[in-house]
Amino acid sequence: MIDTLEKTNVFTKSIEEASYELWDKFEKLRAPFLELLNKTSFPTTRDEYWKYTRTTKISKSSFNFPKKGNSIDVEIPVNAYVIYLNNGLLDEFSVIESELLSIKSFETITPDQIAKYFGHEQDNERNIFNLLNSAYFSSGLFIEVKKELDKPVYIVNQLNGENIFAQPRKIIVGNKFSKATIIEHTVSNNCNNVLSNNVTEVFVGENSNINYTSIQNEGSGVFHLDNIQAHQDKDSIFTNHTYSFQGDWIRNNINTWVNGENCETNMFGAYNAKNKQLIDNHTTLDHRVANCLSNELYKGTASDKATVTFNGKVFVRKDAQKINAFQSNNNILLSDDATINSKPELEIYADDVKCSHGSTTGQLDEEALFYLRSRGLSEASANNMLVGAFVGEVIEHVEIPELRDYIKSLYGLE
């Protein structure tokens, strides 16, 4: 892909052909990221951060600037403010402006209005895909949560077509004492060689509470990347949920910087890898100040010839005393050919902390299976019941009952 950028410049050509209005408007904002992108090498499995995530197919592909495809029927399980993205472009959207919430597209704002939020302390050195989005984002949303919302924001991210590079950008700002649940649900239909590269920057203000949930339910032919960058001010709560189901290739990069005291950070994830799927969750949580709490729990299964990776890192800086940080990753192998890689990490420079991390990988309990089979359940039903009990611990953290039930149904746990 770097060769594509440098030699054929396929993105610029596509932008010119499409008369892409956001390109000129945000040219100065993109410029430093374009410059850094040209100095950055594409990752390989020799890079520790990408050790278990093969990117060869992406680097050897050419992608075109997206055009809207056919709409996909998607169930909206909750009463919500609904926004539709179509191949990374805004679709069926109008500006929302009230005393509780403001949602505007990048087409309706100036670069100066988002400059202080755009690309703020991104994980650029390890993650070239952040740079690609910053340099070539195809559309954007600026969401400002002013107070406690009366209902969630539900973003439907639709993908369809061939050789498409969809790159939506979302900036979410929680004002002081605000509260919101924001859900992004990605689906696809008839995709071939589609790269969906999402960047979401979340700014959790003082005494605010932002809950961000990503539901990934694409079909075949999609490379899906979620890049979530969260920044917390004092007395705030940030909760991230990631639920990965269908999709050939899924990589989640979730980074949280805790910049204020008395913060709470929660990261929950569940995944169900099948066939030859790759699902890779990389998380980083950076405790920079004292008196904060974090909880991280990821659980899932791998069957057939699927590959699952979890790499979670918690930093506790020198001045971040009295930190309680807990991290756990638990997995079940459902076949002999599946692969699970797990690497929970703690890097602690303070001495008055309470931190723990752990990882387990095993198989379903044969005695429990035998017991359920002896009570008349089929093998599939018995497996499903045990898996449901296993991942249910994660899904139960979803606060909205209708959304919780919907996620369970996607997992086949009705």
Second form
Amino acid sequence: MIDTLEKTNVFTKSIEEASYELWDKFEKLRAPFLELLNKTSFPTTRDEYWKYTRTTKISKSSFNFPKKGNSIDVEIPVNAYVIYLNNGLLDEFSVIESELLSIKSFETITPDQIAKYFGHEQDNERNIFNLLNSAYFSSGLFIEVKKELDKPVYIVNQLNGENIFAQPRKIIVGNKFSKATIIEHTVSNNCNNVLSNNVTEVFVGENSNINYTSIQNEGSGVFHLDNIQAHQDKDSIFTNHTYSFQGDWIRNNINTWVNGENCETNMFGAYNAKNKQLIDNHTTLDHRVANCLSNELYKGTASDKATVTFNGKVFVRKDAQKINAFQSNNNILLSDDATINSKPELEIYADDVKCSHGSTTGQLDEEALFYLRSRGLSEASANNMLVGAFVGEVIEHVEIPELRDYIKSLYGLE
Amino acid sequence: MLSIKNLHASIEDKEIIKGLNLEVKAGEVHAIMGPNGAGKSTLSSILAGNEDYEVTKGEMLFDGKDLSELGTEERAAEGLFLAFQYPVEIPGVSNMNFLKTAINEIRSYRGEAPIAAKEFLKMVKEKSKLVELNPDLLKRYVNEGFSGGEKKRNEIFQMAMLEPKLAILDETDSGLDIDALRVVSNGVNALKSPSNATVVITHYQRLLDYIIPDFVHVLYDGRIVKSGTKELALELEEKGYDWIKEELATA
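Having seen the form predicted on its own, could you now give me the structure of the form predicted in complex with the partner chain?
Expanding to the full complex; the earlier chain stays at the top.
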């Protein structure tokens, strides 16, 4: 234990050496998290929440405050409000302010404006990465969705460097009756020992509909974490999509607190882990009140020596009656050396609910493979086609057609 | 075209095919009939390259090439086609994408350029008409939610698209009503040419009213025990298989 504490201190010390004016400006907001961080150690695999994902490589490293790197060409498949992040710093940002939408950087707001949102409710005890971001964010975006948007917001998250931490902070507030899709698309080039530790706080207001889609398309050399905390008010819809591609270390912590009645929550995710990739999705959904619906579908494959983990936890609290909660995680194991850990968990304290969860891990359908091959498809392309079809079921839920086609194309689907 | 000599094959050490001989020449239609469990579907599976079965003895030559040396997809590329008795449903894979990929991989095997999009669509239009297959079905996933008849039409449609040298129809008539049977048979007949051949595996004589065979073979206990012309099929329809079993017992 003392060992890990020391490691944390080494890590935070290397960060503190950088001085950053935003940290001074938001000192009061950061202070409680900084204090907590100093008392928190990096998790070990003895901690249930981190059982299958080691963080030792991160805690043993030292990371520097980032500088902007070369920009990376990214195809943006939809007409959108585009914002660029470069190594966790805002790049050529200008404020967006209209009757539909407001996007401001932390430089352009006062701490009071986000005081009630910043770190509002988080699972800090089990997730030191939230604390790291709260204490040492590298940039901040405050996105206020005022009405139904005319087009999505597209955040391009570019990574390009060595021994740096990129910790963008995003606060998204959906006002009453607003509707938005916010896409975050991570790409990288020539990375080595980069910590990309994202915290996104989403406040889904009454009767609003917020969709947050993360396309994790970085390459190797990046420790990528998406820490998403969503808070739903009554009559709202929150949808999260998480698509993971070739990054070699990906951990997603996605938490949703449903605080109001008549809410709908959707969580979708897909992954095809190859080589020595590690892709770990941890989701927690907390039904605190009655009359809500949730639907979760995560699907993917593991081949070569890859490791895939899914842990989906659903709480239905004591007075949260008439909850319909469905959760499903389906995996295909494509090699003997790959590992899949799947753990669906339901904790139900109410007695009038409809909940189901299911987890399957299997192989490709031999009959279907034979059928495809009998028509002339090589074993490899028959495999690809079936794997594509398998994860394709998740991608079908992407509502914007151009975005859906684009994500399919990233998986090599038509 | 197809020459099977003294074929023995087993699954999980149980011998199913026990010394089968069959010669099929270009331009011919052969019917293979036989009671349940005789090995009819096993034969088609083995020809298509199903690895669940092990060929223990004998040889299968297709245009002079040893089939057992070829993988399933290579057999398809060489021009062998199996219309499945139970076509599988493949959710998530669109019919069109699947067919286009199949055609292009076969073309690539033969050293040909990929099919042009326009040519492909023209072919789809033409061939789907042949088997009266609703083109809307082709936009859907492979066989998913298709009725029994639609699945069988889709098999013959695929056959029409891939233009095989040798088509093996495994119980294509099962699950078809009389109209569908006529449509499917018309499709098969329209595809007949002097350079290709068809092997029809069936339980009942009914299909053979529509697809007229040049030869009829009786498969029983893993071997072809009797061969004849189309009249043999009528005789089987009338008398069943018992007389053949008796003939064998006394022989």
